[in-house]
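The chain below stands alone and is given in structure tokens; this is the form predicted alone.
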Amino acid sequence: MAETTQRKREVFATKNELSVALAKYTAHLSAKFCKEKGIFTVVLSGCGLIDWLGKLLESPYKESVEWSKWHVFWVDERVCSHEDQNSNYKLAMDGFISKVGIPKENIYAIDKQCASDGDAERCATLYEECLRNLVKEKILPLCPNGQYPQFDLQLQGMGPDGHMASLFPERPQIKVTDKWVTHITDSPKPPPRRITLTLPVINSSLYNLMAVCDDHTDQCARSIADIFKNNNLALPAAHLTAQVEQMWYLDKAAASLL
């Protein structure tokens, strides 16, 4: 599997400018893949990402993006009710998805019952089964080595400790390669029960965009500097790559120590 290791980065003076660029980048890839293959597979994360995607709800994107061709996934999810305020699904539905024309059947959330029951392991198993069925249905291709599904674009965020998805420092999930989806029950960031795409699935994506704004009194800035200057692989986000392009969008605060 050919992988790019070069980290491209762009720094923006404000979160608003980052949001404008994020919308432009996403809309460009949506148009590219909808034209080339008739669908666009995009993976969302939580936290600030949904707010930063808000520019897609404005002109010209809201009218021009082919929302009906989007297929939406989550890079990780908190194992809780879909109505829980901690749910990445709820965050995305309330703040973004419900405001555009993505077909309900193209939205791939974790299993509702298992999530409500708090069964993280079963949620991970069922989410992987969902992905495998989509490979069979030709919605998701396999990457060239045939081991992992290949998404068009994954939109990532990084925590101040350098975690991405629900791959945390000093936790074993970062080393999982025999699964597409794994689970964690002792997340250092609450809530503790989560599922997450594994690192090889994340890195099989054609495009990975990592967006980071520093709201944590320079903690993110320190992690960003450690990744870009030292390639500190103790930080999960340092492992990020992609098959075509990995792009890092940073606000001025996150890039302040570079």
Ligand SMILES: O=C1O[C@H](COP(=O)(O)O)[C@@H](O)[C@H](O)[C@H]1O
Contents of the next structure:
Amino acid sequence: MAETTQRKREVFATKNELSVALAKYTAHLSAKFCKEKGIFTVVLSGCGLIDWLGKLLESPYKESVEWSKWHVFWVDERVCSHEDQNSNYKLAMDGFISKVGIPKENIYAIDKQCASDGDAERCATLYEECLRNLVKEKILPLCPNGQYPQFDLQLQGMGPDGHMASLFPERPQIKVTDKWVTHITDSPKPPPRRITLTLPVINSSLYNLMAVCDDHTDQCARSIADIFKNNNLALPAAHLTAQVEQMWYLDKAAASLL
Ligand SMILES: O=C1O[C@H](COP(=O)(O)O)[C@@H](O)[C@H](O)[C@H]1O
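Provide the structure of the form predicted in complex with the named molecule, given the form predicted alone shown above.
Next comes the full complex, this chain leading.
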């Protein structure tokens, strides 16, 4: 398991300033890995993150980022049709991916038919098979202990209850270590059926950036304080680490109790 890296954080007065910084951070790592190895493997989450990635669609990034070298994955996904409003894939495609030149074959969504059928367990199995094939094809390396795939950057979000990806408090999925992808059918946050990268895969990433803006009264702020002040491991997001850097981008509201 990765050494726990320090929880670095930056606080931004507004969501717009956070979005500007997020674009700069992501574009910098894209340039770094595209130069070093010719590809950039990036894992998206859903909800607010896609909106906050919007500055990447503007100059200078829209023109300067080597989009054709990106390989895009999801840290979690709702098990529903790709056309469903709940789909993280649909959210990312409509709000971000369709507006830049990432090759279709470099976009790794969960199996379309399985998702439409609502078969969460099969979706998780097939997504893991997809990742294992990409390791064989040397698109994805394994982490130093050889047990988990290693992504360059994962862009995470945190829910008001401290959930990360689809790892929720008081649910067993956070303890799964013998799989790369697991599933849940009783998510406390709708929709109930989801797949998620497991914690060791999340934490094998070279870089993890967690972006949190508090739109849910001060629930996120309380969870952030519980993580940074108390290291409350009952909150899944408190388990986040990375191989090189874990960076927390917080807006003023999310950081208001720190
Ligand atoms: O349901 C989900 O929630 C988390 C956090 O999103 P938020 O809007 O509650 O901040 C998100 O990162 C994940 O991808 C999504 O499936």
